[in-house]
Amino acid sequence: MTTSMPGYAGRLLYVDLTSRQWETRPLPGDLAREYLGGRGFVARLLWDEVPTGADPLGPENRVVLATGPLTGLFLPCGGKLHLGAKSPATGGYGDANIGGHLAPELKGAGYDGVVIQGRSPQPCLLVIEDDAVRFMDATPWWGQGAIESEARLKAELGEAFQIMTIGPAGENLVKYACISHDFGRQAGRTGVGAVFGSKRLKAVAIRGSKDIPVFDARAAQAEGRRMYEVCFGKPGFEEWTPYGTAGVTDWVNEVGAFPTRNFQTTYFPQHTEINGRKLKERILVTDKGCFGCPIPCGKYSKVKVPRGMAYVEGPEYETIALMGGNCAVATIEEVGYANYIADELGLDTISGGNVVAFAIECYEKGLLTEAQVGRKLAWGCLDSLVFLLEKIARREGIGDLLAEGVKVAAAVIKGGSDKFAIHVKGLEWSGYDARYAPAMMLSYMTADVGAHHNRSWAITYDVAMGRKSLEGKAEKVVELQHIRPLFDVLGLCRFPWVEIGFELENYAAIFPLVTGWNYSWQDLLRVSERIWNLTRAFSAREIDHYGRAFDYPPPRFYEEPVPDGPAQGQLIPKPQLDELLDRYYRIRGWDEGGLPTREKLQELGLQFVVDTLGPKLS
């Protein structure tokens, strides 16, 4: 493979599903230098390629897949693929990332990214095999579950192919449908699976055999080996690996942040029945890691409940929180089985758990009736959970409304249900109640895709620095919003840093050895800030009156004190939310309405955004 940019394959693949045409284009040098890869490529290519006002589920929307400059190399956890589209869940910028083995395979096929547009005349499969690209009829797999489809496609194409699929939820355009890979990895958030479905794209299969160029291969290999040795020597290594993300369950309960019964409260008394220890003792078959991972968080499990038996990767913490505590499901076997059902249907377990819990609370309050739903609903009932997941994925009965997400469902159901529709910007809240954690609350409020924790997991800072204090919280959130998404840009998993204390300096050390670019850590963070402002601008371009009003949490979080548990009596009043937002906007160089100023955009090299948004900017 030849490229003038070490660390990169040097090409982008453009695919039109309508015409079944494709072409390769050279990777622009300025795109690589200014946005680096992964989430940066997704943000800039969506800005350039998606027409203003495009229907998220129309052929004019794009799906962008992107690797990073550190993807697929001999260093810890370089297996992340970033995906993005205009989000059907929020109407603004949307993205998700996925582990497994897709990203290294795509880069090995000779592409730093793929841009997919149009709509196939019939269900199709996109096959990328080095320089060859072809389309296959996917009608035989349409309607099949995501996990089943992947297994059958591997049997058809060969085990060497890395495959991503959608399930019935994506085919039926559920707004929070996900994309699945490796029998349990998901690009879960913002509805990218629904965009695949709208394009009648059932799956993408990738096989690559090319080398990845590196600026100083000998030095980079030595540094990569050293990075692995550092990971293995970290004190947190032995503690983290046995339980993966499920190991955080008890801690979240202890600090009073565990979502319980649609976030009505923050402590689940049965948490010890659904925690990492119970997972390991009762259902674990083996650990499972992604490409290059020294700390495998995947837990491949066998679960058996009265409904049946299933193998599933997980459940991870977010599924335990949202399908466990938030729906009051109280055994690890039942949570694991619900996880399997959601994976097969192609539903994001975070949004799925939120929507089901919202429906149960509506039923409990008399806002939904048994006749409307089709059965009785109850907290802690696996049958209620599975029933609703299946109705949602197929858009049958009440599932057709719930498939739109809690924001839209509350607007139809009314009766004050908007107060407990737990979302920001239309994206359902992930697994941490933040009424006793101002930095975490601000993280959710200002995350560019909606209520998602992965942009700035700040709750540990709240606990360490004082949970009622607002001092320093906005500053910390901005800092984390530059650090954490940078992993998505570079093509890496952040868990070595987050979970075992692997120092950030290690990434700054290997970057120039791979690329030949003498970027300091501060230079890399500057790129991350540029991307953060661009994604905010994308949503401002696409959504009328976008800004401050879209950054508030649901009223439950500032009107209803936590009723019991370790956080009893806590909430963050709306004036304090405004104080947090004011401080955050000032630090970011945004106006009081929550939009980047002309000056800030120009400072970051985003004059093209200024030219587009024009009068909206101060």
Given for the second form:
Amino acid sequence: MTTSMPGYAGRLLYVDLTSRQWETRPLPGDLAREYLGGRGFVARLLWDEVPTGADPLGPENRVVLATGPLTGLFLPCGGKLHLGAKSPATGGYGDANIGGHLAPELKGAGYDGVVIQGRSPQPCLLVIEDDAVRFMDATPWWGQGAIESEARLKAELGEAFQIMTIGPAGENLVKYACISHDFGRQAGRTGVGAVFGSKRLKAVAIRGSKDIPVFDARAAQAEGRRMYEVCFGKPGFEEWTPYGTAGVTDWVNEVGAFPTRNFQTTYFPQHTEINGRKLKERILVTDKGCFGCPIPCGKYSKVKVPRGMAYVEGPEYETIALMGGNCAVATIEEVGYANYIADELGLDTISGGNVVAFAIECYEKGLLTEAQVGRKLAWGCLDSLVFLLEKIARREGIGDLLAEGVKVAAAVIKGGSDKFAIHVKGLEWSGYDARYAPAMMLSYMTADVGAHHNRSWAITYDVAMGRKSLEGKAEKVVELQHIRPLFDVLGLCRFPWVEIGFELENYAAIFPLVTGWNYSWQDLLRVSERIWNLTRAFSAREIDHYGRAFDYPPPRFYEEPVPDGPAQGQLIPKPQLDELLDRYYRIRGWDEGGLPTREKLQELGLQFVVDTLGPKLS
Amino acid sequence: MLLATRDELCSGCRTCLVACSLQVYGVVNPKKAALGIAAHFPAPGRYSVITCSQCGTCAEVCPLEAITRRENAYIIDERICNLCGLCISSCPQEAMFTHPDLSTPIKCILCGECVRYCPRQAVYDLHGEVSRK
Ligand code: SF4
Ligand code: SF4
Ligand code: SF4
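Moving on from the form predicted on its own, kindly provide the form predicted in complex with its partner chain as a structure.
Time for the whole complex; same chain goes first.
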């Protein structure tokens, strides 16, 4: 079947919550060809739609949801939805990605993306059902947990709806509030849940029934079959899937990179109590996959602790790292329970785990007192965690400050706490301490959204190529920063490639059959580079003096050697960080201050960025 | 062949639904599949796979005799069927579906595609003639 733009639904939905108006617009062909979808659409639409200087939590900010050209098709793992906004956590470009079944449903409803602006007078739900769009009063659900709300909305609207919700943390504008879907999947990072909350948008419910147009359906079917067969034949298909992301816990400890007690150290002796094996033996209920996934990483579990019983999806590795090791919580049941509390409250477990650990360290050092906090805090204490998470989500007492994230909290608490406020650009650090892994360190320093691993997970490269050496590290980071985000552009999960060695060529092979466009893999990478430069430019447009100064890790990572474990004695001194940055900027065609040059922007077809940033550029 | 399921293996990925729509109707649309996935969350946290057992109830109740057995599967003759819906409400497995684009109910024709591509072998051929690729 051929249509005007195969691979795409062909429409964007624009919603204004203030006036409760909506309209559809044809998907512009040049947007599709130059940005492809997903993260590309998010980046370009935010650039075009968000007024410069907009308050991230004001009505003029936009939330963009976007599918990709490979979303929802018969191929492995096309179930990812990308979303973004000007980030309340960093003030710059922010995005997050979510699996489950939302993206295929949205595309099946006939939309490649949704642009949401404004602020609803009352709490509201946005319901998208094929061509019909309506708004519902969400007052009855306001204040309820994210997962509880999803269950109740399914009961009210029907099982067939795919639903994204926020919890109390999003409603109360916690800077790291997430968006939840499918009973335990999250768009976790950069505070997208707070942007929903600021718009008084409790939930989006989607149901679609349309065919997804494909350029050559039979050829794409044959290629899709082949792709699944390749996955079925990989050793990791049987070996990786039973443990999912939790399976990496032991390895991260063995290489001395496991966040432990607010990144004080990098090896957690009790890690074998919170690893994938313990998850599978003690709490697993079922494997749970996203749309089209042959290697379901979702580990849906049931945990019992003295506080209570809970169902929770996970804990996955990031939660094990940040709410387990980083808070020194040492049983899989307790990590699972903390995970459940965070999920219901609608808090990102990565930032949440960082903030709690930061607070405990402040308490330990006497920078926060029992009177200020409202109770004693201790490492490994589930009650401390739950207490703080609830205070944060409701912005009560100390929670009001901690809801701002570690960067802001450290600026208020002072006493040198900025040295152990573990973030980059205002976004808390995810699950890999990089003091003994220069490529990984550079990955965190330069990720566009802040300290997140998914743009470049380079620690395996460090381990393979030499832990101290800087040689080739910047090159590798740039390469990965183009490959990995491409999955977010195309609407795919990257785990088949990362975890079971599914070859990248497979995606290049199916892309022309779906779209009818003869893009090579190099062409696709070029798009990814264009997007990378655009997100950098977005942050430079929105944040004064943005650039190099925003690309450093906290002092702990260049001043405090790792005290024990496999990475004992390691750190990366500041001059080496500068050397890494210099090389990285040079490879990228950026100036020493960390901004793209005019030439680079022009080469990538970003003249409109040059026109806007003008004098800031060299 | 005959479809059978192992619900406890299902991960809810819906690969089977897309495989089915593509094989039977030539389109990518999980809403045009002749099997279904029901998710039971947050508790007890499991999936069930809804498949046609080829029991023939639909053929028995069809007032127009539009459904007849061909080899192992009951097949709807689209020239006769007027979408009265009686078969759908009579199906003991609740394994017949409708879609606004289509003029007959959606019913399994035992093509085997879901079996070949269910990554988990949660839907399989009871007779072992067809298996996952
Ligand atoms: S590997 Fe995990 S995140 Fe990726 S598609 Fe499968 S279930 Fe979803
Ligand atoms: S056997 Fe064929 S027609 Fe029947 S449910 Fe499976 S894919 Fe669909
Ligand atoms: S393909 Fe298999 S595992 Fe996936 S939903 Fe269908 S029956 Fe379940």
